[in-house]
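In structure tokens, the next block holds one chain alone, the form predicted alone.
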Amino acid sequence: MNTIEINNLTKTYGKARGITNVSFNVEEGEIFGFIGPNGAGKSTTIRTLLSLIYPTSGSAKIFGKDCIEFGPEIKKEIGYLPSEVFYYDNMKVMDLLNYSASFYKKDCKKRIKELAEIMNLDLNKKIDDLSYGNKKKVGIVQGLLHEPKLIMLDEPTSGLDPLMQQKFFDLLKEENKKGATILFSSHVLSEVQKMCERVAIIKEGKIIKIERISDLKENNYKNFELETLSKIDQNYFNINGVTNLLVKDNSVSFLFKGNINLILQKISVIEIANLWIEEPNLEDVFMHYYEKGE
């Protein structure tokens, strides 16, 4: 059974883009990644799926009922953490958790507390008084304290440092395992692979790609960039799976797809002063699929 079934789904703003034609399905208990640029139309999407924006076209569903007709009922099973999170500055974040609160027929005090004590949230504090990330904190605590059957994140992790990152992560996980269906929009590609089964990836306001998480990280997407204690001739790096190569006196940087050890033998018979191998970001990865035709 599908939690969310998107058919062709289009929003345009006046003669600017928005979203075109965007279909996906994500299944019960599923969590599935929603990948892009900044800019994309993930927000976009995922404010239609609330119905806080009407679609052009297309439909969508949540629980096998349409999107626009069946809104308000929908929304009170959906967690929502936005990318940016705007509250009223002067209000304590235990007032303003209660006040989200009794939009739900249930008591959820005890949830409350929980989910602060697992943010290291300050429930007494004023909102006003509060950093980016703790704002951030408290938007997550808002979108789980009523326990959704479906959970939405819209880049949930700006903000959060590391290790507060890794406790998000562990939380959804214990959420999906009590049976929530997530999805996890993000432009950063590394988040999506550690937490997701099934990837959309959306590009310019449409979808260009929709595969499992496996393949995706069969494909092994690296960057990598060397210093070398001699110059390396343009040609010693044209070879299957690089894209993106640069070469510059003696530093070269280039994107790599494929099996990592491979390209590792052929570094290793280079002399190297210095050497990084980091995730990609999505437009590099776009760009090969954009290059390759993929």
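Residue numbers count along the first chain shown, from 1. Keep in mind that what you see is a predicted model, and the values were worked out from it rather than measured. Note that the rigid core is defined as the largest set of C-alphas that superpose within 1.5 Å between two forms. First, how it differs from the form predicted together with its partner chain.
- Superposition of the core reveals a Cα shift of 2 Å or more for D233 between the two forms.
- After superposing the rigid core, the C-alpha of N259 moves by 2 Å or more between the two forms.
- Superposition of the core reveals a Cα shift of less than 2 Å for S57 between the two forms.
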Contents of the next structure:
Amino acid sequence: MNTIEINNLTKTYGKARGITNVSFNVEEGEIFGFIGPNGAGKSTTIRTLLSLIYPTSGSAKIFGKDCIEFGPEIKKEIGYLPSEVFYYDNMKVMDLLNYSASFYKKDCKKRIKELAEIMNLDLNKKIDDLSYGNKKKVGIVQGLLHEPKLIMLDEPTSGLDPLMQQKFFDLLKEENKKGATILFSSHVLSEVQKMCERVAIIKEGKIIKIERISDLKENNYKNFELETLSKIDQNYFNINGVTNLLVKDNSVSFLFKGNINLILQKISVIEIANLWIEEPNLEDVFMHYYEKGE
Amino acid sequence: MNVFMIEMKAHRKSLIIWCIAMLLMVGTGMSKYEVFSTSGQSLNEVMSKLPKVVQSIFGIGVFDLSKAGGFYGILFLYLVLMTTIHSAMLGATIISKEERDKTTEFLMVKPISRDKIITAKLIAAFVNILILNIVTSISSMVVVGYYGKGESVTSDIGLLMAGMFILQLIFMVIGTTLAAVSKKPKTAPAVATGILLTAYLLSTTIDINLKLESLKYITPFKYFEAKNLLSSGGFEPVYIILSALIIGVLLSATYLFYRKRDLNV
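Okay, that is the form predicted alone; can I get the form predicted together with its partner chain now?
Next comes the full complex, this chain leading.
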């Protein structure tokens, strides 16, 4: 079953670009990554799902129900962490969390305490006095306190130190094990790589690829790096399948997809000093997608 | 209920300040009456020497300025101006502040419809302007009663305050409508105050230039003027109907536009 179904969702802001014909599904119980650079349309998509803004055309369903018509109803089971957190300043953390909890017909007191303890958050401070990172923690607790079935995260890790990020990821994995579906938007690939099973790549408002993380990496891309004894022609390795070619003095690096023998034959002809062949990280694969369109 | 409570708390401090301001306004305004009334010279005489234009603005000629109740009729204009500014700004702010403070992404992702949020906010604003009206009414009755030395003022003041309350409501919904319609809701309080001042200027212009008399239906400040209320002893039905229409239309506009609009985040 699909927790989120997005069909040809389009949002235009006057002449400015929003998103165009975005379609993808998030299955129940999966952690789905949503990656793209700043301004690609990640937040626009998520905000449309939350009916903060309305689509120009297309539609989206959450839990099988239209996300606008049934907005208030489906939001009972959604937890959302925005990329930038802003709260009512003259409130204490505890007051804000209680206010947040008051919208759900559940007793969230215990869960608030648990989450605050995990995230190391002082509930008695005024929100005004909190650092950016600590405000983010309030956001995390606030998004998870009602134990939602769907968690939407919009660039959730900015402002968190690595230790807190790890705790937060553990927390998310735990929620996922308990059955929560997670939509994780980010421009940091390593965290998506760590967390997600599938990923949608968005660029300039359009989805350019939806793939399993494992497929993305296994797509036969290899990262080549070599040092030659003498200078070689700039275009020596510029053959079909080679991307991200970088030649500088005696060192060469590129990404290769295709018949590996071809490239090895090319290498065997020249004198080399050193050679590395590695699995590319997602970043490289990703850059590759981006450059293709330009 | 939770949204209502939060709004009441958020506006508590400003409401207290406004209430104190109204108390001071009534107190200091009426204390001038004492100065005039004890100086021996008849205030009516002094005022009758003023240019006709100024007289008509203040409603002089209608009010008996030797009486506390009549003097209060002049002060009333300024009480109305203050409370309507409060209402217009409150109405605009209470709707737009989520977007101004960027708390939209907090509130609007909760399982509550936009209509219910608007309702809670409208009720909170209504209670706020009602409290300000009651405080102004009570302080007026007490202070005018004190200077009036036995004049019966309670029913007159009650009538004026009822008129003022309708004006407060009108400007409150002007504020909420602006905040609901505007794509830049941050500017709504400023625009609302601008509209209010324009309406006020128009009403004084009509006073000065009688040829513009027919424009009196456009500006709410002409609906419940002390000089008319006190001389006739009641509201004119046409203005009650106009007020009800304006409030009804703007209330629905507030809901309709806020329901359909993309929120700024």
